[in-house]
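In the block that follows, a single chain appears as structure tokens, in the form predicted on its own.
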Amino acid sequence: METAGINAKPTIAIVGAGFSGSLVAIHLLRMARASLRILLIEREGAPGHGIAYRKQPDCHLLNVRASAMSAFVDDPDDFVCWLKHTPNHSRSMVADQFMPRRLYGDYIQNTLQDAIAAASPGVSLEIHQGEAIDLKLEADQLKLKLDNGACLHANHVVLALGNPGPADLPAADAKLLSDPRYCGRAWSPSTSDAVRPQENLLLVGSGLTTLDWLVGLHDRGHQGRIHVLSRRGLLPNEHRAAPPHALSFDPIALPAHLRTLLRRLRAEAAAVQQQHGDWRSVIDALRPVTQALWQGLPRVEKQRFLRHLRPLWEVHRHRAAPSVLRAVHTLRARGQLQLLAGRLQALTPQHNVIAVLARLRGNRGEWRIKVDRVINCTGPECDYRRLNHPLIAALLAHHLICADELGLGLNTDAEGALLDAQGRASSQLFTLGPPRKGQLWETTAVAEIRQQAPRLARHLLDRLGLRSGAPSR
């Protein structure tokens, strides 16, 4: 199936219709004042949901209170207002609650539908179901090939791919990778449905994805033993209300050394707690300057952070709803959940079980156990050179993109334009959100993406001359 030739109408294609892609589309629809065709390409599922906000149990909650989850910087109450006008969710204290994640997907989907209905004449959006597998420059436009045979042409293409899935566990026996008892992607809906109540499980990783699994197992009345293994054995901390805090020092003015910053932060947190405050307010006070701090660190200091401090940062910065952690504490109190710190050595299928070998942290020796199922809950594989993603592989082969040196994402300029293998910024190919982690660090949450999306939309429309109704160039 082929589209007919090069587009006469200015066209912007967005690959990925999760939160990032849908939000770019929403802003394009709102801002465009002249003829524009927007192509929203989604591999599976409805626009707005993506993996994070797809249909899932209500025990899977947002990690931030509803009051901080508006999709729009200039309208901070938008999500709360939407909730209050949604049947069965008009509760008076909704702003302070951690809402079901699936509701947020509904919110983005409804907001996209409203933007389509209110768009200026000549501004349209098309949704294309399929996976983009190749992209080439053809004449003055980009040609996208989908796995269903369709070919789409666009003036600009936005990669809104969200977080990549995890890498396969290196300790897994090759035969295990295709075994149904091994779940390589924890977010696969079919996996949780396949788990039987009596199964003994190993969850590898102890971050937010693991917490989702644990609260889901708790709510379903799971009866088998659950083992959680990660390098540090740390679970995310709990969200608690903490008043805003102004740091007593300027983090940007400090020498660009992690040890200096860490020492000052620990002293600040200790001083706050002595005054009956909360360390969370100190971490939150860093949020406005985190990107500047990251960009100011020399490469060796960034590498040191990734090797030694990243797990500590993650569990303090990315916290979880209290009800989720209460469920986890219940599982531990029952003796049903075991949390271990160590390095996985081997996963070997044996008849009806999987043999696990790990080396525990702190010279505690080997740990051996047999489980019915292994679930990979490790974080996203951010080294784009290793991704099993056909479009990324094609773009790397065509030298149109370049992975950043730390293996955290893709190289971009300040506007999100992707850099090619020679370091030149593209005039046609852009991205936002997680692929920019190498340059921005803080770029995966709603708070950052809702700033990037309108800025990118304005930039694209200005390049096409469409924001003020001027003729396209």
Ligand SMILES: Cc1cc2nc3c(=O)[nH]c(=O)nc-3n(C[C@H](O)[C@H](O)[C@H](O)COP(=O)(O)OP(=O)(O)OC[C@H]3O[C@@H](n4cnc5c(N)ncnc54)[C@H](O)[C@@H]3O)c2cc1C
Contents of the next structure:
Amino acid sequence: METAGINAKPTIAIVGAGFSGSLVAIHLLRMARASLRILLIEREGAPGHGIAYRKQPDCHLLNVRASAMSAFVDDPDDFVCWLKHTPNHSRSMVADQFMPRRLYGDYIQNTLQDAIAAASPGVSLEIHQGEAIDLKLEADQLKLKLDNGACLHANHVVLALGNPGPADLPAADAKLLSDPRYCGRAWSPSTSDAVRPQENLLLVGSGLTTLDWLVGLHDRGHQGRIHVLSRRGLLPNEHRAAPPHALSFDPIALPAHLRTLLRRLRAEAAAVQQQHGDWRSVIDALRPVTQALWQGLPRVEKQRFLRHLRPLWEVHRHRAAPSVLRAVHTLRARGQLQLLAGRLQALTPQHNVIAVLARLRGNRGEWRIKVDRVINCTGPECDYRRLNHPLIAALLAHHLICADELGLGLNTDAEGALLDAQGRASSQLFTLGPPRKGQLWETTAVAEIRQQAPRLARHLLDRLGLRSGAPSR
Ligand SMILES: Cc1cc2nc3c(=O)[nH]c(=O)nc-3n(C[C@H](O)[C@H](O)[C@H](O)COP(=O)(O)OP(=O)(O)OC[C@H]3O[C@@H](n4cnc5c(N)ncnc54)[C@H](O)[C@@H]3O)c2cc1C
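Taking the form predicted on its own as the starting point, write out the structure of the form predicted in complex with this ligand.
Up next: the whole complex, starting with the chain shown before.
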């Protein structure tokens, strides 16, 4: 058991070594010019991989072309250059391709190793394997407790906790939740290993996680029936090359009503299509202003968006690689895959099957079926008041953080400082990426996190007085 005392050396602890945490560490290593200790704490897997980019089958692809996946805003070719210098990799055409996600984890891990090697004298990074389960203020430092008994002190802590897992399905019988035939962690590679080729499956949810499952089942020659059930029964759209488009109106200047914005966007997309363009160009043109649009909406409009428009937004904004959708079309054409819109009513384990009852959308009646296995692909549970996460529970109990009122994340200020229960911004506790969804909406993808990470690193070093004027590269 390690119990480090109060630090003499300025220390920044980062909880979570996925893309967000690793990228903050990389920028700290590159920018710090004086003595600094960085603690990177991860409960599972190697740094850089996180949930999205861990070891997994090669058919699990990035949902963005390689050319747009650099970790650095100021060096847009960095990922493509890294790919070209990676052994055993085709050097041609990588920029246009959707690369395996596990390669992206290797890229971030390598970049972190390079940053450690090139750091200024006195600037160091320690990796701690373990789950952070508690955090308290002690004197003027923060004291982190890990599940392996270690205690670590830091001047600042960055919570880079990523996407929480899905909530358990409310329709599931309590007995089913501990039954191995119910897969609650759809992102875990071991979950798919357990599936036998003949099994009939129910996948609940129809977003990008479901597509990962479908392409994986297709590639492994799955023979059983696959049923996909979600509220709307919509799959993500396919990526196609769509040239940049300048909107003919300023969305920020519109009245803050969803209906007005939606009407203008539909008209704009129709006009673009009439000129033989693509609606994707219109959706992509919104990206730079999405955060400002979200922040300008009154709460009631945000709630309306979450209730009615969210599924439509998700399938247009979060698109999938063409090869993934080809696999899905093959499964459907064979009659092996059924996609349904409806609401799950009950999942009941029986002797050797699970009985499924759903109510189909549009008064189309009940749907009853028996399957061998149920996979929960409903996406992250973002209501932090309901998470089964010891550190979050402890921070809420200590009133050091506050869940966002829409149930999308944690309250933060513009720098990512966490707000306490009284709404005061912490000078020591920060976050970035997915937990900021309530404030920013568009904050979970590489494109946003690569902007937040250097800004947060700079802010922390300024607070500690450790930054020279030099840029991070
Ligand atoms: C399956 C999937 C695929 C995606 N694909 C893409 C894509 O192709 N392109 C794109 O731009 N975005 C993609 N995303 C979006 C993704 O959110 C970001 O790209 C990015 O991976 C987020 O990184 P993160 O570090 O914030 O989160 P994560 O990758 O979730 O990492 C968080 C890390 O924190 C650790 N952790 C959490 N709590 C603790 C604790 N208490 N103690 C210690 N460690 C802890 C976790 O183990 C995890 O490793 C994808 C997301 C998912 C889930």
